[in-house]
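One chain comes next, on its own, written out as structure tokens in the form predicted on its own.
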Amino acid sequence: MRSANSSSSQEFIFKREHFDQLRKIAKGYAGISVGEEKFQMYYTRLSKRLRSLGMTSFDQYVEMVKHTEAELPHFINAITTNVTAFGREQHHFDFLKDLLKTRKGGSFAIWSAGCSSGEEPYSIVLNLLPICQRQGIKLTILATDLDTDVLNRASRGVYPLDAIKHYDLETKRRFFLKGTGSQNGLCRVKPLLRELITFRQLNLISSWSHPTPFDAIFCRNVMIYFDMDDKKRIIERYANSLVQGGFLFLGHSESLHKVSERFDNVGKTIYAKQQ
């Protein structure tokens, strides 16, 4: 017999205690939160992951979410949407440029915070690291994310052609390898950018910490996933992070308004840390 709070031409009977036995979780183990409106984007995603398993039920699934830790990064990465591109959000790129042409030496660190399969981090190499060797700037960066299935295909580095199409045929050849015979259709980046890049899995409301402070961070699209609490205290770590004068990137919809009053805005969603 199925719910009331599923449809009857669901393959499995998911009811409102499943959903929300399993927003709990997220909520506790990542800090996502997310409304009534998402029920059914849970009952899509999970499903598959119900399939993949054998389950036969969403009792036996919210069971193993409680109870096996190694299900938890597999659970995470189905209910959360990693949606990227390599130069998305051009302007902070422009940003950082025109900023590191003033520079001689010494080092630029940043962190990628919610880096998804890469194309961020990979973005802020092959934008900044010719101005950095032209200046004599010593580039590294940070890039972490929760979902470990697309740190993996992050730190492989390969991507269909068509993600690179709007790069001119220079920064094609300088920054990525086409792929030929049965890699026909895909790129991958060149071993000077990945080497550039420290792929990690970190989760933000979990405790972490950075032995030396960053110049910029990147997080873009991840607040989003929070509540107003674990967006201050976010923020508030991420200030933490900063160099006296840091920089802040969010996502073009997101803000520090009613947020943080650590930074300054100085650009679209670019903030700095006040000195």
Ligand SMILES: C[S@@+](CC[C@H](N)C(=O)[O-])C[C@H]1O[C@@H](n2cnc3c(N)ncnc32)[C@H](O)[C@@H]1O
Second form
Amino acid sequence: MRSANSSSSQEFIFKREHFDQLRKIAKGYAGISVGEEKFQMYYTRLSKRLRSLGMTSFDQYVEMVKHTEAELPHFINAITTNVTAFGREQHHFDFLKDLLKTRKGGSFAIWSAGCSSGEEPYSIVLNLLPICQRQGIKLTILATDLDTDVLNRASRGVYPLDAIKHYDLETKRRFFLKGTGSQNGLCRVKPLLRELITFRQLNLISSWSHPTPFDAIFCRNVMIYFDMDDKKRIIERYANSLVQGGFLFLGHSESLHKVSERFDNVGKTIYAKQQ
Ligand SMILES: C[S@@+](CC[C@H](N)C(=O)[O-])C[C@H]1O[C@@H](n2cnc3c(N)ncnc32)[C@H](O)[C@@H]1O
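Next, report the structure of the form predicted together with the named molecule; the form predicted on its own has already been given.
After this comes the whole thing, all chains and molecules, with the earlier chain placed first.
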């Protein structure tokens, strides 16, 4: 059990009651369950926020988060975990490539739920667009996240060159522009990639208002932060948002075991909605 953190080496006093109140707000607002091990992470990330607000104590900050609606997005942006990468779990994209090779014409709609800074939806497009163009399939992507900071980065589509180093030269040339001058070491996604994606802010545990159904939903490494009741509710809504036989892709450590019986497991962390 953590006790008050009042070590003289710490800039602010961060007590267990501050942590408990803040993690309760994160759970209520975003469904994010926060374990004991996040105590130090909360302190480090939120201290930055206190500094930028010119505040001197967590007492003040907790009151602000509780009573000032405008602070809530800043608080949430500070405590979300946004780790992501281009080409993460490539086998998911390969699965869809094989599927789309067998189709001709029509459309294919994908939702990247919890898209973070955009690497996931851009990876979807750069993997699937060549096949969709060949097969005459209209590809559309909705990409959503709760965190407005990462969504802004996603929309901008600018990344370090290192982030795409594993792609072959042809893929890099086709989908990215290499930065020069002050943009040296960076790349920007080309408009043809960007134009297929609609970025929107969306809290998965609140109401959804976007059009459905989707042919596939990517919700990878998002629900690990949710408790069982929220997971069940969201997966049920995903099932209702997919076409019959539509696909749900989860993160490498996630599964639908004991969560839902509306899907069949058809590959590594790949689920198909039952007919
Ligand atoms: C670890 S990232 C996963 C990114 C990407 N899907 C991947 O697997 O590479 C988790 C994302 O879920 C988002 N998230 C957390 N709670 C959420 C909620 N209640 N509604 C929507 N997004 C949420 C976070 O902001 C974060 O960007």
